[in-house]
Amino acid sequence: MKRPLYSIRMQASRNGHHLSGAEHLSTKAELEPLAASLIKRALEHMRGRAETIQLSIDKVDEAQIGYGVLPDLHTYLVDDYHQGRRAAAAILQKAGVTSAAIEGAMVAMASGAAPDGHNMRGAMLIDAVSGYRLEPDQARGVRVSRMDLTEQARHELTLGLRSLGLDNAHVREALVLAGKVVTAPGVLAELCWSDDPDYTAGYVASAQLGYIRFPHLKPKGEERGGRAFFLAAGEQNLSELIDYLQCKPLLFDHIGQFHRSRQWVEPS
């Protein structure tokens, strides 16, 4: 008999801004030491305590739970974040996603998405033609909510991720949060980077490429970061995608393949 899982999500802001913010599908069981560890994270997050720390968990409905494969995992090293946005850019190209709509998101991650200049609270969604903006509401953005691993699956990341040297809250997050993403309908691709100041890795994911990890997307010591959702042109059902990317319980219960590090190769 399966046990009923739980949603507990946690957002964290400082002087009226996003700060942290965490999703995972818990036992109840887990729930009391899971929401001590995510108050914790926020009081002690490296870009300042926290003022306001709001932790959401409501229980999920078993039949609407779906299952998924994590995507195949890549690391491409680049020399510094100049070449890892040119690496970023030949990727997101590849997936569909034309030059103009990958560097207005480069432009708006790098200097605040919000009205306000600040980081956003969710992800742009963008049109991968034009690159226009559709998310409903620009300063907080889409916030993917509602996944995570099995037991099984969680172990089997860990070994493979610790076999690379990427064993870290960071790399699995990210990879859980984008293998969520790239199954939505009308999802070509992700791009991503932290805004946290001495995380300098950012990723593009989509499911015909997998998860592309950069180790340099942005200086260090940036506090800039955060995600754009790129959708392909007039396939968009916005509050379809909306309420899939915030309410469909999705636990995946296997894992991808992990390659090892390759240095990017400029095209030619």
Second form
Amino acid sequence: MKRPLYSIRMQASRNGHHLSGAEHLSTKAELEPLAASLIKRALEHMRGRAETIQLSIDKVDEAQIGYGVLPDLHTYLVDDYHQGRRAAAAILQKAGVTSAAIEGAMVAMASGAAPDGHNMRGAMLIDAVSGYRLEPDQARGVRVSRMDLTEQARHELTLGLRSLGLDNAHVREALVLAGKVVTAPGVLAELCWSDDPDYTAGYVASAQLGYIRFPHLKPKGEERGGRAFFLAAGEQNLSELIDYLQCKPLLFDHIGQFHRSRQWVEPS
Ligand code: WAQ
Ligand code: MG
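What would the structure be for the form predicted together with pimeloyl-AMP (WAQ), given that what you showed me was the form predicted on its own?
The complete assembly is shown below, putting the previous chain first.
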């Protein structure tokens, strides 16, 4: 990608609550059209029109840019969100997260993880053993930014996802975000489901297992969603982790493998 690169972040709110956000790395030539598309996205959000839109643009220090490979993508078909959450929990346990921590994260996400019962702007940081929440601000959470795809990787990702019928912005953006999260120091796994009422899918991701999506992790029409990053106990240098998630520029120049959907089979 042509240099310099700029980090561009959008955050939109309505009635004082988080509505929508996005983060990219952009060339100078793409910056203006990208800014326009992010403003449009905030004004045309399905949960309402943004009342406040913040746009931040920062030049990236080239020496800091890291490169990465996207996680492999898997889909487990589930009958409904109850089965989806059981499947997600089983996979999180495989990644080393205790059932108490999983249960706590799911209850928080299902009931609105911010203190006022609304969605957080960013992610919860959860101790994978005790289930304690560790993010400094429980309304804001930690917002991952400064990650994107190279043009070539974007092209390959689009083709790969298209072959599975999955080429939409939710999947593309979530794969890139999860790709950064699973490389963060001390992160064991991530759990996510969307806050968009029509989008019921979600995923679990870890460095070893990849990006494992489930078509249903919440009921249709539900506006509450969120993200939880589970942290290995005893490895919690929180300020280093938060700095990495928010500030380290990471460009994915390689995609992972794309696997066909399989039916989830409940462990007996
Ligand atoms: N950093 C941290 N947390 C974030 C970020 C970020 N950059 N962006 C969103 N969140 C949190 C925030 O609490 C949102 O309310 C919540 O995640 C959901 O965000 O494979 O669409 O953008 O089919 O609604 C996953 C499944 C879709 C995709 C995720 O998330 C697939 C999605 P949304
Ligand atoms: Mg959303």
